[in-house]
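We begin with a single chain expressed as structure tokens, specifically the form predicted on its own.
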Amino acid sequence: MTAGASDGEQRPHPVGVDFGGSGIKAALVDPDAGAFVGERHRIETPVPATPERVASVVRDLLDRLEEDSHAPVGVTVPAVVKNGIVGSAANIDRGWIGVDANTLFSEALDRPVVVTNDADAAGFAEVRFGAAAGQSGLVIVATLGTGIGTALVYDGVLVPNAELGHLEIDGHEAESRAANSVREREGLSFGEWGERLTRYFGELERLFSPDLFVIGGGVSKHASQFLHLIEVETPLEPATLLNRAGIVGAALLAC
């Protein structure tokens, strides 16, 4: 159930689904606590990850959950999503471009589905229940992974599709110089990477004057080794929800 029904009735817990490059994960979420209800389930992402194959995996995942057939469902997609339409395919099958993902998943699951950008979902969750909980003003959540995903949240309101990893800085796409995958591929020390991150976050600071940066991605587990090397005036905090953020955010945005 979900707390908060004014008439005393129990509402079903929303479902969050996080579509990633290696796996598609799903869980029931308590939207009042930002926590999973029961186990998280995972199925490997199909290759190729065409819209129809991904929708089939999501349907299989929901069959594994003890969820109400009327529960709201939120799904993340690693792409720009505008009014449910996928508008980019930097890290997914190009067959997604132009797909009405809301309709695709709604038909596959036989209920309304809300589809959102994966970084937006994770960022929204961090602001509601994670490192930026209670923070007013502008929060920029940046996920440092294969690329750089970003989310802008102002006074708790999500500004969608802020693809700031694709900013051009010094003649290069930002994520081609500062993503964690680049650090690993080029064998950069944390000190060398810190210089690139300083250039990147310094530019975001100049453009947006945020009140807080939240740094996510798997590498955020090692925040103590590099966060202090990013020389900007804006406070920086490591993400706390980690790999739960996408599922939690998707479920929250579907409510």
Ligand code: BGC
Given for the second form:
Amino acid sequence: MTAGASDGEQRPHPVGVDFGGSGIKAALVDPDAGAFVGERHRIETPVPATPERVASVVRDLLDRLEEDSHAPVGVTVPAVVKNGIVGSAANIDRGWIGVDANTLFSEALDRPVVVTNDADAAGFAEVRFGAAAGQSGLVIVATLGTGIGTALVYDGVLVPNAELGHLEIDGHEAESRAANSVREREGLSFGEWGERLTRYFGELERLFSPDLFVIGGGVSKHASQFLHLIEVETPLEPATLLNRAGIVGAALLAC
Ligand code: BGC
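Alongside the form predicted on its own that was just displayed, please also present the structure of the form predicted together with the ligand.
Below: every chain and molecule of the assembly, starting with the one above.
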């Protein structure tokens, strides 16, 4: 049990862990500030990134953090996660499908762990502390990386597992045309990529009438080079928590 603030003891800082394609990152988080407490630790993602190997890396990461063994832990997985069960594997090892990830990580870390979709965690953090802080109505956060992750947050409430990167547009899955990995692989200029992003965000706008789009993922640090090329009516903001978003969101959702 974590100590409550009311009994005068300090609550342990929650731990956030973000499982990405190239690295698995972890840090202690201050849930009132949405910031890291101390250093972020990173270990290369194992290849293949099977559930057991990822769980073992997460255990090693927690050994490196000076955390309280009662601290809540949240872990992201880049897949559908419903009640802790992984339901898809678009960009991860197929062995994840059907895995009870809450149990996998809880056993590896010897305490309850809350597992969340990576974009949901990042989106939730952006709405609480980042680019969409204070925004009412519908915020769609889209992370442009290996795939396209999306989070729907309405008046601060997360609607999990939106998976709008898999929307079929013009006969293609959106992420197979507009993810940042596709820009890199096909050597697209920002102008060419901007046209694909306009098509994608235009479709999201048509279907959802959001109040704000937030663009995340590693490429969002270059937002000044491409955000203005996305021609939609809805305001667009670059993510501000950058590579902290997944960790912060995972930790917040575990509290
Ligand atoms: C997955 C999502 C994930 C996104 C970003 C997609 O391919 O289906 O679950 O959030 O990639 O990692």
